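What follows is one chain in structure tokens, specifically the form predicted on its own.
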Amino acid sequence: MISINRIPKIIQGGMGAGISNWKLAKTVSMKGGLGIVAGTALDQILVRRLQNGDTDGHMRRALEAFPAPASARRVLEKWFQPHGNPNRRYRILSKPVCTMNDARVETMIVAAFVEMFLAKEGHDNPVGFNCLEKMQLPLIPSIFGAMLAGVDCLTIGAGFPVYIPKVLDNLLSMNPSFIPLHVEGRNIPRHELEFDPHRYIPDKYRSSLLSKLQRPLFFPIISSPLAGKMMLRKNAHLVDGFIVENHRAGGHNAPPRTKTSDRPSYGKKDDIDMGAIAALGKPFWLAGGYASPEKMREALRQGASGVQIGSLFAYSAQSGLDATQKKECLDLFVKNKIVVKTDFAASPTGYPFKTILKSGTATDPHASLTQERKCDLGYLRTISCDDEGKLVYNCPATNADSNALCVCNGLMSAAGLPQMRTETREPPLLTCGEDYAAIAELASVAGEYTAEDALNFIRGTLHKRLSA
């Protein structure tokens, strides 16, 4: 296991589907921060990159390094299109379900390995992997794939991942893991998800892999001291630290603690007691509005080991955000014309979600009217039981009367991998934290800025470099 002393003061957030990609994570880690690979929908991202022709060869190079060559070969043969995909009408993987066939799970493992392998390639600095606990079906195969590539740190939010330390123990010894499945409803019998590494790693490779696997540090993402106490109650010696995220951060946020019947909003109850966080006795990094030298110093004064920064990196040159959307948003940031809204209905998860209100995106009323409501990726579906006890999958975004957006397809489009519908392309869904002053400042000074610029800005050394 990597020493926690090697985790830097600045952690880059694991954002979206393909935004915190391997290029961003690698750059941040090589420049002295902790780069984080986003684990969301990596299987769909890999197969779309392969269908686009993998023109730079990175996907195929990483596939060649996968420790079970037959698995990588099957993925390549099924999805690689040497001449590309000019119409952008992608073939897609089947939606994740509780009883997936081996080929479907294999693709999840391989895709996570590919992204982590590329992020770690060519340097020895630590790299992390981020997952959403709410997205349970790909969770364990993705973590296993990242571990095969040598991931150093695991961050998990959007849920309560109390079972993860035991999962890491089992994966480390290549034993089966069982996790409780979230099934909605009352008096529902317990359902479990099983993952057995032996099904995906042949015997002849297992012994050599066992000697190489390392346990990543585990940092749950929490928004209150109570959540930290609950995690430590069962896993005191297996939780290595916390990411403490407030509701100003982009993407999904924890729900407000004040219950209202009409219009939910955040208030004083949602302020985080830093003294209680420090009293947990674990290292912690603060997230949500800390992208400046002053806020970094404030975090350190409050006992934090550092900060996690998301949005500033999301709009840097190395992120996976669609180039056109990035350029247009940077212009809006500089002109102070960006509009960020906390939408309490947009995400099918039920969690609040920060959206950028922008024409031509999923938040544009005209764009939403022209899009068909089709759940063909299925990562954020809820699971319930019918009268016969059979599991039923549902996405609120498919309901025409719902205000929920198709987050899965919107995030894929934001990463420059939009699905082509009958007449239109799937519109992107963009997000940003409430505090975007650093983005505006960097963009006004340097135009398109790099991840290294973002690191230096937070450290307070950027202007010295630019004036040198």
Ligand SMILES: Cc1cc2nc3c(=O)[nH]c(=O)nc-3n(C[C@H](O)[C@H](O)[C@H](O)COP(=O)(O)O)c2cc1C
Given for the second form:
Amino acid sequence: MISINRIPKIIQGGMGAGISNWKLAKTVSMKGGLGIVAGTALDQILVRRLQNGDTDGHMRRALEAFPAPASARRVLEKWFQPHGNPNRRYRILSKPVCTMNDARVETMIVAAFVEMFLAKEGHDNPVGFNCLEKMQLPLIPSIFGAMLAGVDCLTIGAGFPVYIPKVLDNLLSMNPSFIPLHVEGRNIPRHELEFDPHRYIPDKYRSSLLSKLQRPLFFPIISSPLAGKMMLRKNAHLVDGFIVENHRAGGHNAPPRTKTSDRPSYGKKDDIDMGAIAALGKPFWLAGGYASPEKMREALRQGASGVQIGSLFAYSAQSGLDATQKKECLDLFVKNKIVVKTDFAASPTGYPFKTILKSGTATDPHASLTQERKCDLGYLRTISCDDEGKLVYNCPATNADSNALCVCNGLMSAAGLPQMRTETREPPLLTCGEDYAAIAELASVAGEYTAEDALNFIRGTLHKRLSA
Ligand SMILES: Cc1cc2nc3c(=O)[nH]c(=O)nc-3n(C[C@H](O)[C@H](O)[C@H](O)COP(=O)(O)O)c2cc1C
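Next, give the form predicted in complex with the named molecule, keeping in mind that what was shown is the form predicted on its own.
Full complex below, order starting with the chain above.
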């Protein structure tokens, strides 16, 4: 396990799906920040890149390095299209369910390995991996895949991942893990998900892998000291630090603490008590509007080890955000015409989600009305139990009376891998934090900026360099 002292002051937040891809995470880590690979839907991303022909060969190079070659070969044979996919109609993986066959789980492991392998390739600096606890079915296979590639640090948000330290122990020794499955409803019997690494790593490779696997540092993402206390109650010595994210951050946010009968909104109760966070006694990094040297100093004064930045990196040249959307948004940022809204209904997860209101994207009623309400990727489905005790999967976005958006397809589209439908293509769903002043400032110089510019801006060294 790497020493916590090697985690830098600036962490680039995990941004799914495919926004903090291996290229962004690698660049940030090589330039002295902590790059984090987003773990969300990596299996779907890998199979789409392979269908597109893997023109630069990175996917195939990483697949060749997978420690159980037959698994990588199966994925390649099934999904690689050497001549690409000119009409962008993607074959898709089956939706995650509790009873997935080994081949489906194998794709999750292989895909997480590929992304982490590439992010770590060619340097020795730490790289992290990010998951959402709420996306339960791919969670453990993805963490295992990232561990096979030597991930140094794990950040997990959107839920209470209290069972993760025990899972990490099991994965390290290649023993089975059982995690509690969230099943909605009352008086539901306890359901568990089993993950047994032996099913995916043949005996002949096991001993050499056992000697190489390292335990990643574990940083739960929290939005209140209470959540931190809950995490520490069971695992005090196995939690290495916290990412403390406020509701100004891009992506999903913690729900407001004040329950109102009408319109939900954030208030005083959602301010995070930094004294209580420091009193948890663990290193912490602050997230949500910290992209400036002044905010970095403020964070350090409050006892933080540094900051986690998302939005500024999401719109940098190395991110996986669709190039056209990135360019159009950067133009809007510079002209101060961007509109960011906290949408309390958009995400099927039930968590508030920061959306950018922009025509032609999923928030444009025109663009999304043309889309069929059909769940074909299924990462965010809730699980409930019917009268006969059978598990039932549902995505709220498929219900006609729901305001939830098709987040899975919207995010794949935002990552430049949109599914073509009969007449249109899935519109992208864009997100950004409330504070985007740094994006506007950096983009105003040359219309775009790099992840290294973003790091130097936060360090307070960029403008010195530009004016030198
Ligand atoms: C495009 C985008 C996608 C994000 N996706 C995730 C995610 O998948 N998992 C996660 O834990 N946080 C996610 N976040 C939050 C970031 O990791 C980070 O904590 C946050 O952006 C920090 O606030 P800032 O945007 O004000 O810098 C996302 C943020 C953005 C901007």
